[in-house]
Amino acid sequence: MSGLRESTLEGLNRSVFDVLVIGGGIVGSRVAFDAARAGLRVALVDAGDFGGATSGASARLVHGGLRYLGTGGFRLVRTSLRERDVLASRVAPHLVRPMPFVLSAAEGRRSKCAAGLLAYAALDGFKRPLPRFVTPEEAVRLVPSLRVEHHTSHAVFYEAATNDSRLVLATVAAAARSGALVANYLRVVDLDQGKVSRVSLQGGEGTFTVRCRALVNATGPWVDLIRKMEDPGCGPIVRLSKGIHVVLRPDEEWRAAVAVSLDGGRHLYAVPCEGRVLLGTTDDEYFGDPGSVSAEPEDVSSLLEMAKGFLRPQMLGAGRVISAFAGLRVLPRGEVAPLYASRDHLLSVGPLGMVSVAGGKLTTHRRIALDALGHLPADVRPRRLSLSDASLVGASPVRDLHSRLDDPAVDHLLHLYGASATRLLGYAGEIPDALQRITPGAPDLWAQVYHAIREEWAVTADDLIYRRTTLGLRGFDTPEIRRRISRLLEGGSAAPPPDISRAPRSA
C-alpha cells in the first residue's frame, strides 16, 4: 500500500467531514472539488478506480450535441456548447482540444443538414470558425478513410475531443488539492443516516467507518442500489442504455472526426483519438448488472455492419479492430425508446437527505456538479455557490519543456499532463530508466507508471494500462507491460525487462 494511500485511509477514520461524496466519476469529483473550494470538509471514494465506470467509457468528446436540435433539445445543446467553450478556454485546456468534424448528408438532406448547421451556429454566437459545405476531396483529406459518393453532401464544423479518463484525474486532483480527501477501490457497504452519519466502506485493506453531515450519490449506474441503502422501499428513478465502441487501427492520420445519420434516427461517428479510431455508438437499453457491461461479439459486428455506409471497408476489417468497450448511459425512466430519452441529468432527495445524481452529459459536468450542491441540507450547503471556471491542475501554459525526449514523448506529455510535464521529467534523476518508452509504437514513458503510483492512486494494472496511460486504447495491453507495472504496483524493480521493447501488439 502506498504511503499516499495509507494517509488517506487513515484520515477516513479520523474526521468529521460536511460532505461525502459516492462514486468518483466526472460528476462526483467535481462535486468534490466545488465543495472543496467552497470550504467543506471533503471526502470522496469510489467502488473501484477514478473514472472506471461510465465517465471512461464515453466517446472521448466535448461536444454540443448537434443530433439533439432534432428532437427539440435547444437548452441542452445552447448550455452544452458554453460548457465545451469554457472547459477548452480556462478550466482544461491542456485536455480539451478543438476536432474538426465532417457532417455527411446524404442526398435530399443537404437542406435539413444546412438547417441544422446554421442553428447550431447561432446557439454558439456564430463563433467561428463558422460550419461550411466542403467538397468530396477535402473531406477525404480530412478522413482518409471516408466513403464518398456522387449523391452525398459533406459538411465541416467544430467540437473538441478529450482524454476522459485523464480529465476525472485531473479534477480528482484539483479536488485533493482543495482540501478533499479521496480514495479509490473503496465500496459502501451499508449507511447509518442520523445528523452525522456513519458510512461504512470496505476495501482490500479492511473495512473503514466514515462519520459525515451529508451524502452525496454519484455512482451512475450504481445510483438506485445506494438510494435503497438510504430507503429499502424507494422506486428506480433511471434504466440503463448500453452504448460500444470499437477501436480502430487507421492506415492514415485522421485529421478530423467523422458523423453521420442513418435511418431510424441512428447516428454514428467515428473519432481520432491517440493514433487510433473509436467507433461508436449503440443505444440499446440494459437490464443487466452495471459491473458486468461488455462489449458482445455481436455488438462489434452490428456496429461494423453500420458503419460499411460510410466508411471503407478495409477500414472496417477484422485485422484493423484492435478492442471494443461497453459504457453505460444513466437515462430517465419512460418508455420512450434510449435514442430518444431525454439526456438531462437527474437528480432525487432521499427523505434523509442523500441528495443522489445521475446522468447528463460529460460536458455539462460542472453545471451538475452545481445543481447537486444545491440539494444539501441547509446546514450543510456553501452559503454562495457559483460556475466556478477554476482551472485544474496542470492548466496553466507551458513556456518552454525542456528534456532529451523527441518532439512526440514531449508533445505527448503535455496532451495528457500539461504543466505537469515538468513533475514527470523530475522522475529522470531519481529513476534511470524513467524516460524511457514502455513500447516501440506507443509515446508512454515509465515516468507515468511511477507517477501514477505515487501521486494518481493507482492500485491495479488496468489503472495504468486503460486510464492513465494511452498503452490500452493503442492495444499494447499484454502480458510482459502487465507483468512489468504489476512488479511496480507491488514494489518490485524498477528497471524494465530485456524483451519489454519486443512486446507485441494485442489483438
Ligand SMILES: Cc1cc2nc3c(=O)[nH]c(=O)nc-3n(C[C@H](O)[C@H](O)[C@H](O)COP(=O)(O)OP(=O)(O)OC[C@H]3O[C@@H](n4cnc5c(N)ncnc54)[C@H](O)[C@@H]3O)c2cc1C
The other form holds:
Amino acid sequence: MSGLRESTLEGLNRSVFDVLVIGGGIVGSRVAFDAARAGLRVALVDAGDFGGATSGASARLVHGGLRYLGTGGFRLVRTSLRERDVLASRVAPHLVRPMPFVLSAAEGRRSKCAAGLLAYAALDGFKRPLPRFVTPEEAVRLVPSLRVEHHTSHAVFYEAATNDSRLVLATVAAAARSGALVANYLRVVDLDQGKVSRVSLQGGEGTFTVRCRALVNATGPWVDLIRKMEDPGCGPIVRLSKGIHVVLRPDEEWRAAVAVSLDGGRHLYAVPCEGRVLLGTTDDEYFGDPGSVSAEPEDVSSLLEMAKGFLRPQMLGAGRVISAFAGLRVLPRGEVAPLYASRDHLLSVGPLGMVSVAGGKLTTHRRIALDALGHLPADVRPRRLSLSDASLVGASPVRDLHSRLDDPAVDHLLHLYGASATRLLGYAGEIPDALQRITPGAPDLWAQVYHAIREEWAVTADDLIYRRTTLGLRGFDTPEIRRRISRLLEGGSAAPPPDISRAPRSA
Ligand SMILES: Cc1cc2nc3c(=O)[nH]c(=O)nc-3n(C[C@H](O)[C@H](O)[C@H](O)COP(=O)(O)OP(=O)(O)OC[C@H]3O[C@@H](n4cnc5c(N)ncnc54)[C@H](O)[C@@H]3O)c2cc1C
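Having gone through the form predicted alone, I am curious about the other one (the form predicted in complex with this ligand); can you provide its structure?
Expanding to the full complex; the earlier chain stays at the top.
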C-alpha cells in the first residue's frame, strides 16, 4: 500500500467528517471540491477508480447539446452552453478545448438544420464564430472519412472536447488540495445501524466505519441501490440507458467532429480524440447490473452498420476497430423512450437527510454539484453557496517545455496536465527513463506512470492504461506494457497492507 493511501485510510478511520461523498465520478468529485472549498471537512470515496464508470465512458464532449433542441430542452441547452464556455476558459482550459463540429444533413433537411443552428447560436448569445454552411469539399477537409453522397448539406459550428477521466482526476486533485480526504477502491456497503452518521466501507484492506454528519450519494447508475441503504422500502427514481462507443483508427488526421441525424430522431456522431475517433452511440434501456455493462459484439456491429451511411467503408473495416466501451445514462423514470427522456439531473433527499443526485451531463457537473450541496441538512450546509469558477489543478499559464521534449509530447502533456506538466519533468532527475515514451506509437511517457502511482491514486494497470494515460484509447493495452506497468505498481505496494478494520480508532 502506498504511503498516500495508508495515511488517507488512517484519516478516514480517525476523523468525523461534515460530509461523506459516495462516488468519485465527475459529480461526486465536484461536490467534494466545492464542499471542501466552502470549509467543510470532506471525505470522498469510490468503489472502483475515480472516473471509472460513466464519467470515463462519455463521448468526451463539453457541449450545449444541439440535439436537445428537438426535444424542447432549451433551458438545458442554454445552461450547458454557458458551462462549456466557463470550463474551457477558466476552470480547465488545458483539458477542455474548442472543437469544430460538422453537422451533415440530407438535402431535404437543410432548412431544418439551418433553423436549429440559428436557435443554437441565439441561445449562445450569437458568439463568434457563428455556425455557417460549408461546401462538401470543406467538410471532407475537416472530416476526411465523411461520405457526402447522401448527406449533401454541411454546416460547421463550435463545441469543446475533453479527456473525461483526466477531468475527473483534476477535480479530485482539486478537492484533495482543498483539504478533502479522497480514496478510490473503497465501497460503501451499508449504513452502520441504519444511521447516515456511520457508514461501512470495504476495500482490499478490510472493512471499517467512517463517521460523518451528512451524506451525498453521487453514485450515478447505482444511485437507487445506495438510497435503499437509507430507506429499504423506497422505490427507484431512475432508469438506465446503455450507450456504447467504438474506437476507430483513422488513416488521416480529423480536424473536426461530425454528427448526422437519422430518421426517428436518432443521431450518430464521430469525434476525433487522442489521434483516434470515437463513434457513438446507442441509447437502449438497460436492466442489468450497472457493474456488468459492456459493449456487446452485436451493439458494435449494429453501430458500424448504421455509420456506413455517413462514413466511408475503409474507416469502418475490422482492421480499423481498436476497441469499444459502454456507459449508462441515468434517466428519469417514465414511459417515454430513452432517446427522448430529459437529460436534466435528478435529486432526492431521503428520510434521514441523505442527498442523492444523478444523471445530467458531464458538461453541467458544476451546477449539479451546487444543487446537491444546497440540499444538505441546514446544520451542515455552507452559509454562502455560489457557482465557483475556480481553476482546477494545472489550469494556470504554462512554462515552455520544448527544451526537454518533442512537439507531440509537449502538446500531450500540456493537454492532460496543463501547468502541472512541469512536475512530470522533475521525475527525470530521479528516474533515468522518465522522459522516454512507453511505446513509440503514443506520446505517453513513463513519468506519467510514476506520477500516477505516487500522486494520482493509481492502483491497477487499468487505472494507468485507460484513465491516467491515453495508452488504452490509442490501442496500446498490450501484454508487454501491462506487465511493465504491473511491476511498477507492485513496487509501490511491496509491504503487505495492514488490516485497517483492526487499526486503533481515536475520537
Ligand atoms: C454513452 C454516454 C455518452 C455521454 N457523453 C457525454 C458527453 O459527451 N458530454 C456530456 O456532457 N455528458 C455525456 N454523458 C453524460 C455523462 O457522462 C454523465 O452525466 C456523467 O459522467 C455522470 O457522472 P456521475 O458522477 O453522476 O456518475 P459516474 O461517473 O457513474 O460516477 C458514479 C461513481 O459512483 C461509484 N460508486 C457506485 N457505487 C458505490 C458505492 N457503493 N460506494 C462507493 N462508490 C460507489 C462508481 O464506482 C462511480 O465511479 C454521456 C453518458 C453516456 C452514458
